[in-house]
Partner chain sequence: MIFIDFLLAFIVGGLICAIGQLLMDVGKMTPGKTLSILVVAGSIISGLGWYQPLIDLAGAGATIPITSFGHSLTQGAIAEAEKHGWVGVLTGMFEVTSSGISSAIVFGFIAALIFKPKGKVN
Amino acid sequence: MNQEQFDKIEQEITPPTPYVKNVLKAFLVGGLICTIGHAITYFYIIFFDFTEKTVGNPTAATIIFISMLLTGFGLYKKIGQFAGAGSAVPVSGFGNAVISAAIEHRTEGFVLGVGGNMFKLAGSVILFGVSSAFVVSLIKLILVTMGVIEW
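Single chain coordinates (the form predicted alone):
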């Protein structure tokens, strides 16, 4: 059997990918996660006197915490299998990535297993976030100093 025959058989056997269905599921679940985020935002604004400028951090932390709980109970994996990127792209995907790495390596102990592997993905995300925030702040400082923009 040559490569052309193999490719032809593979195309006949492989079912077509339902792109539209997958995109729709990702859009709906990602939208639902963002809607829940807005509900949490309004909850903090109404009940804890946060402003629109200060509510972002507690909202993101709450969404990450909820996704970590769902990962611990095994529910986030089911959401991810259903929605694909719709559950991984929002900030909740970050919490899932951190906790799933910790759960996977818990048999190796708390320090080397959980602690050492928990931040494999999170470490690069945090490093990129801090580095990009520094660069953006430096650019803004230069633009303010030159008088291009106001603080």
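None of the values given here were measured: they were computed from a predicted structure. Residue numbers count along the first chain shown, from 1. Only the largest set of C-alpha atoms that superpose within 1.5 Å between the two forms is called the rigid core. First, how it differs from the form predicted in complex with its partner chain.
- The rigid-core alignment places the CA of residue 119 2 Å or more apart between the two forms.
- Think of the chain as two rigid blocks: between the two forms, the small block swings through 12° with respect to the big one.
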Given for the second form:
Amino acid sequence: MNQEQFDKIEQEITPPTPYVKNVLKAFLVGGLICTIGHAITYFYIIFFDFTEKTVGNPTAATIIFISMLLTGFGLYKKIGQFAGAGSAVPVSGFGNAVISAAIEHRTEGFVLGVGGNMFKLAGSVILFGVSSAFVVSLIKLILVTMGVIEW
Amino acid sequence: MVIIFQSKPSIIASAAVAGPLERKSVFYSYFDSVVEDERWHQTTNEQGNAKMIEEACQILLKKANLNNLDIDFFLAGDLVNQMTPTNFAAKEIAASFIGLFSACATSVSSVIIACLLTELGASKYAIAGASSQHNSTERQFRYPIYYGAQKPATAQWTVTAAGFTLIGKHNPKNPSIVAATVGKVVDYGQTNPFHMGAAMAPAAYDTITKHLEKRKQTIKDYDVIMTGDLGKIGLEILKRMFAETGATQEELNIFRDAGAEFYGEDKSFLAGASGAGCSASVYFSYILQQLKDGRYKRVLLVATGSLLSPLTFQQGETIPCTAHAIEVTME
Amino acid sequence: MKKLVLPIFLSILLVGCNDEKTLEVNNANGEEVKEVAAIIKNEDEINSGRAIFVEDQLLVAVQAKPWLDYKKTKIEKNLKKKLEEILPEYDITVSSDYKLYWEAQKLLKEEDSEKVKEKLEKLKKLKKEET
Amino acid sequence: MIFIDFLLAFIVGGLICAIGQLLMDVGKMTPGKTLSILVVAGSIISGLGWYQPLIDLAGAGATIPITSFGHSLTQGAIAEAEKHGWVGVLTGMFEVTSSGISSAIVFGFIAALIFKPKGKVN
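Having seen the form predicted alone, the form predicted in complex with its partner chain:
What follows is the entire complex, opening with the chain shown before.
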């Protein structure tokens, strides 16, 4: 059995990824999480002193709190298996990545275990977020200095 | 490399224990003990894994009416870093110990070494086997337990289970190991750690064909050829590989896979079970029972293992795999 | 499911367009109210508005049509410019923020002009807050 | 009217997640890589000035997906750069951090105190 023969067999038998189904599920669950977030937004605007501009922070915190409960009771994992990116892309997925790592490494203590491993999955998001913010604002600053665009 | 055991060492006794989720297994009734808590009432998952090994060995010794001073060698392995659960369990068992790692193929590789030591006359009784614990293995190889990553349909579920055997001198009343094949490492360039079946199938194919060739046997000489944990898709790939090289449908029906059958048709386990404890617990409970009951006369147990680590996978390496086989007969 | 979403979306869009524009103004001298009402009524992009007059202050809280929300800062600026042209003597605050729109509803019912003024200052501060 | 507001949040949020799923399935990316790409995309879109209109349009549909994380960091850096020039590019990012990070840290710590991992099946 040579490499090509095997590759052919492997490709024939491995079930194809159900792209359409997966994308639809991600759309529905992701949309639903955002709709819940939108409801929370209105809650904070109506009952607290938040405007549309400032309401983002308490909303994200609330979503992550819900995500903590779902993660801790093992439910977020089930949602993730169904929804894929639908539950990974919203900020609750970021929370899930941090919180699940924190729970997992609890047995190694709070300093090296929780502290050292909390961002082992989500750390890349912070790295790329901060780096690209730096690069983008630098480019903008250069362009403004050159007089190409305005602030 | 095919080894023929002249003295035909026997499997004097065997024991299989499993975790709570393994109640869903179709082999559930063959297990000696099922524990409610997957940590075996310990603080950490790794301690739970060690406790599981200890419990399996205790059951094994009880069945054989021996105590741990009678044991010459303890040969075992698991999937956690440096096999620490097995190391800690070995401390309690207090026999001469060699830790083994062939990933999920450890269940068979440990038996092969035990047979060699028995054949050599160095060992009167040797314990051989393997275990895996879902939580500690997931953390070792994949993501935290509660992380919501989507697994594809080709992914397999690591079982919480352990299977151990007591290998001793030939005894016609017990199943005996007449030959074994120590597999080479085979790599067909598979890189997806969520599709282990495809990576391991060529290793199983290589080992089975070598074994049959050297032993001058055909597939039909066996009542069953059971692979370790290729899973549903991996088993299909293996069958197709044999079909392409001229096996008939009747012959293909002889192939079975412990991982593919472990959880039955339950879709939530995706492509089936995996882990060193999967093949160990099925081989050393269900298969041995079938041999003792006389339903099978000759079986080939082929445990497959994928020899990757999270490090090699992240560095973009392919997944090298191996498969070890033992030929077990009942007179 | 996806097939269903679009027709539902479109039908609501159409129903939405037929909605009467709502405009609420608190009691104040007639002339200015009419002028403000006329301007808001002429803005097609605005769905509803609430105007609060108190002394020399004017708060206009509007809600753009939801599907035009993406340019609401522009709508806001535009409206402010127009209002300042006709009512130069007023200190005008225009906002498309839902918070101000919601609070304006409470102000509409408030009789005590001192309290209205106090609340208005607070809202203006809120509006300036950044994340 | 309020129904359309929610519908827009649903559609925009759903579409961003659908893009993420395509990156994962078609691009064969790990979740970590997908999220990193989305954050960078959010940052670039924000730099072009198109992310704020998206938030105005969809509300939580644009603030809940991880792309908004890149947006808030970029806006922080840009605002400071506008005020303080070159130094501002660096200091800006410390001023505006997403509440997502801080709340994830706090709740992660709390979760580590109260929960134990168990291997439940999907």
